[in-house]
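In the form predicted on its own, a lone chain appears below as structure tokens.
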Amino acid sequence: MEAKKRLFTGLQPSGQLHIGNYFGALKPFADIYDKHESFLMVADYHALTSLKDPVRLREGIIDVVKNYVAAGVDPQKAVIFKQSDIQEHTELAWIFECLVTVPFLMQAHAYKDKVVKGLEANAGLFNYPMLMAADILLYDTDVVPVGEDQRQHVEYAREAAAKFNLGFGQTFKEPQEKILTGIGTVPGIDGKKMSKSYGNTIPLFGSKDEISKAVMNIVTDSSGERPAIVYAIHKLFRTDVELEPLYDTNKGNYKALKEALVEDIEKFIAPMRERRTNISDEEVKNILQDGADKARAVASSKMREVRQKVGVAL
């Protein structure tokens, strides 16, 4: 029998998951993992670059394990383990920088983004790319699940695989991205990218009433028959062909709209809701216990490689 492809993916527990983190990351996650060998990292590390409380950072990486079990993803099936807990990222990815140059970081779009909205980018921001690159490359992973928006991240990571494999010889796999079909960047109420930063968000796991909220302010273009935000929110939920009767019969009649919206959304989302209820904080700290200790071994193992080739073993 062939053998599992290794998977790969993660997510920042930096605060309360919204509609566009479980279709760009949760969904694409859950739908696929039990037909990999799946890793899942709580990339705590990459939120230092943002997040400044220790308090919020601690709560979230409790909450994303919650959110990731939630949507159904089986902690038996999958190695779900906390960034922090595995020093090989940070000491990979010290390598993988000294590999690179600075204009080549330059072009990722997290740091361009900061430059030209005017705002300072902290160096671990900057050199971001580099740390998800070394999450990825540690564990010989074959395909990554990302949005559209983050096939950079994947780019990166084989960048980094060919450099170190031209100058060391042949260590690190060269990983495919899997973008999740149909579902690129999920428009937030504002119709920008949803994003946290952004305050844009619709709760994944909020109550009907935060939902309700959060969809109300989704901003309409009173010029059309059609609110194009609120429908393309509207299609990760129910198909084309179920919304275009429901849009023809209340063509102009936005809130009947979006109240139509906000029912799907809860209908979808109440049953996780629900489960993520019965996940206690003990239970998710076993879990990671576990899953630290199996990605260690993959993650030790290949550093000793590493090592080795570069010239730190003696």
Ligand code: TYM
Contents of the next structure:
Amino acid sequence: MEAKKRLFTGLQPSGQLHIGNYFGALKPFADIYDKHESFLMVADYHALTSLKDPVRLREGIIDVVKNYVAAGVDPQKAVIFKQSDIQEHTELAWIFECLVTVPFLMQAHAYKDKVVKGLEANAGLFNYPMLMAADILLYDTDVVPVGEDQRQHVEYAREAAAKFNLGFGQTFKEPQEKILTGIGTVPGIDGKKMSKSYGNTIPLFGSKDEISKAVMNIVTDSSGERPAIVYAIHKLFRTDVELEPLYDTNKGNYKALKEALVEDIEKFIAPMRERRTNISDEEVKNILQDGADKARAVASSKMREVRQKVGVAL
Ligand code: TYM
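I have the form predicted on its own already, so could you send the form predicted together with tryptophanyl-5'AMP (TYM)?
Every chain and every other molecule in the complex is listed next, the one we just looked at coming first.
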């Protein structure tokens, strides 16, 4: 029998999960994870590049695991763990950082965006792609389901693998990103990429009121008959064939279209929201403990090989 392929993805626990995260990464993962050997990571050390609030970080970690499970990931079928529990991630990141150059890392979008805005990037943000490369490569990952904004990071992981393999012999598999066509970037209510940092999100587990408030604030362009952003978000919940008659009969009636969108989001989310309330913090801790044991077994064996190859193991 052919061995199952390895799937790996991660999300930062730095704020409320939004429908961009869900359709860009969580759903593509949840749709196929049980046919693969799957790893789902809480990227808490990545979050530390921007979040400096221990209370919010702790809450965020618990929240993100509840979100995974409520979104349909069975912790018995996927390894759900947190990055900081497996020290091999930061250890391998260091080794990669010693292999790549500063100009190479200066090309990273997250770093460049900060600099363009005149903000000071911390060294963690600068090295971010190498920690993410370590996350992915430690597990001999084949496929990484992510949104479009993470494409470059997966390329960085491939480059890190290639550099290491060239210098020390074949060790790491080169992973492939899996970006759903048409869903690579979910727009926010202002039409830019939906992102926590832009404040333009529709929360996945928000109350109906919160969702309604966000949807009513979607920017509509008065020049066209069909509000493009409303339609783009609506398409995540219904097919074009279903949407055509609705948008035809409500030409120019943005309020009715937005109300229809709220109803469709609500119908979709209500069962997940319900499932989420039944997951206790205690359960989350057990899931993470169990996940850490499984992840550590894989990561520590890979790291033993790496330490031998680079020459630090005597
Ligand atoms: P993060 O936490 O910013 O986002 C989590 C996932 O959601 C996707 N996403 C989107 N997809 C479509 N449209 C949007 N508007 C949108 N906004 C976010 C992201 O592409 C991502 O897939 N660096 C990662 C976390 C990470 C990781 C990893 C991912 C750390 N290590 C290893 C994969 C493999 C991040 O910050 O994602």
